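Just the one chain here, the form predicted on its own, laid out as structure tokens.
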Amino acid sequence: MPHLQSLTVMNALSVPIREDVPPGEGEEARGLADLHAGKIRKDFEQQPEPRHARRGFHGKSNGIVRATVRIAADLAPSFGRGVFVPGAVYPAWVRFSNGAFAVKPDGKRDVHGLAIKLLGVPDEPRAAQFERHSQDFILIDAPALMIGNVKQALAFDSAMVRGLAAIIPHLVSNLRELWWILRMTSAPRQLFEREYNSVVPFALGADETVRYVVRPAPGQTLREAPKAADNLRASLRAQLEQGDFVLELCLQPRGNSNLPIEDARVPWNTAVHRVATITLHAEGFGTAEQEQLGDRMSFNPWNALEVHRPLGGLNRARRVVYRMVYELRSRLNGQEPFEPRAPEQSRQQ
């Protein structure tokens, strides 16, 4: 067994979390971003003119939608921390997404993207400078990964991005990943058919560690479009059209058991509890500038609260691969780094 070495870092209240870091694994997160980056440029010096740098990953955009975001009043003490504060309300954004790099119709399957960027955050210490007021949660419509750390993702990455000649013998000499992906993907008619899942784990202050899991609130009637290429962002345009749609953000707590920080393939099963609504507001949304404003957005697990700290070995890869790829996504499109502001901060400037 190799040896681990132990990574200790100091959270908003200044107590130790400690992750284990598997020898080599920062040069398998470079090696991981040299290859998004590759992709990325490759993709975007293949392009007609006007030519434009796609996301690395989830890049067809089912929709960027307004939201508010409601903590709940009568969260338990041990949940309300960070941006947790009960009672508080938030602006947001939610943009839905296709998993893959590529842009494909909706009827093959995929994984599926749900991103939140809460706005108006506190100016508390943060997990990463990237962003000074705003926090993200990224998940994606499946309990776990096929892969477990950033050695099984740099491998598997690789044989994706070399074609089927190669990732076609990877699946069968990887025959767990191939059944996972088998579970994780769908073609589904209607975006919130499954909940969406951290799938990675986050600090909750000192004490505590979780998943994040976003479900639509019972009782509500999902709508569907006719199956088309783009019959996702159809279902969800006609789902706003009947006014609000609520989800509810939910935390899954490890607790006191002994389910794994650093292998993202093991779906935790403790209880999960509801923290704050997530309303979906139809305004702007499908508008040429609301689409741009959207793309223009990143999300990263990073841009975080220290006490939502990100943990464990994909997280800790992708605060090396989600910043180099925004930032070459950003640089060919002629763009600066942006972060979105809340309607009163946008007052004050």
Contents of the next structure:
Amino acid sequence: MPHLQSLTVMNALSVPIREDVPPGEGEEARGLADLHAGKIRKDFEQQPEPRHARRGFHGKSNGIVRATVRIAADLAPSFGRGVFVPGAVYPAWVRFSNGAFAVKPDGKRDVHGLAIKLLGVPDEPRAAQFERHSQDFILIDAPALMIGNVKQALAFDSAMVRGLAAIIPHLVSNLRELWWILRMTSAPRQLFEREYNSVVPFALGADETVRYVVRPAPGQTLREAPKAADNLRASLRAQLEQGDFVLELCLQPRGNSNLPIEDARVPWNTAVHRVATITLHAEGFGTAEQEQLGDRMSFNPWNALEVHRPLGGLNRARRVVYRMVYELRSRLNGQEPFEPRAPEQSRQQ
Ligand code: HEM
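Moving on from the form predicted on its own, please list the structure of the form predicted in complex with protoporphyrin IX containing FE.
Next comes the full complex, this chain leading.
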């Protein structure tokens, strides 16, 4: 393809980890940021007092939960990069969300988000200079997206923001997107019916590319809540009332396959390896104080160590979009952007 800007690194298996930056992508990313900023501002201005600016997507919180992330003591040496130090323990926050901008009843089909923020991450080179001691992992309960690159994201999001009169013709002329939206959205009774996937890739050092996967650790009973406006939050509460609930954080390496870096529409079919457990704690769950803290946080794939650098066009666009909308919603809410701190850094080797 002409005019592609290629960034190529060879991995240990001699398969190139190559990012192809198409011409015009930077402008499209800024277009996306302006689109979401405009939507947040308009929604804010139309609210009655007291007004509150919310996230540009994933507006509904199904709960912000304290967690402890423990890296496997017997981690395979090939995964031992960045935060993945065998036996390391990190305090963390996990936010569960519904994908839509608007807050709707859980019975409406949607995609569901799971965002993890590791705290107390050592002072090592970072992918971007936003937060200083966090490592975020952001996943949804689908193996791929309906759009693959920034151009497609801009076309889709522009139609969404213009409303039904624009999104229906857009989907009619992009039937593959419609088909995938129908497959990826659901109205579950609890948050763990489906596996969560980052759907876009990340570096693991200089020689591997991975997607992240999160799923419940085996052997636990999953709690449901009857269908209601907020049944996902109710199911999470019921789950935590049983005691700590444990998830597994996994890596899905691209290895020597030719799976694309630049197309988020393609599910990866490579093996998934557990590298850590995420223990969710009931402490503080559902309190106004904890919810407000979650609301103020920014989960951003670029809150990452350089060895876990976000890859591919959608991630490059998120670098522009997430920070811009975070600064906007903080400003509208009269808050300073802030970075949650670890009570103490408890990294053990
Ligand atoms: C160019 C593509 C994308 C755009 C424009 C976009 C846009 C946004 C925006 C504006 C937010 C709100 C950020 C904030 O206010 O702090 C957000 C949050 C989120 N996005 Fe994306 N996103 C994109 C790609 C993705 C992808 C590939 C995933 C897959 C995992 C994803 C999953 C999420 C999740 C789970 C959240 C909520 C995080 C939280 O709990 O704070 N997004 N996105």
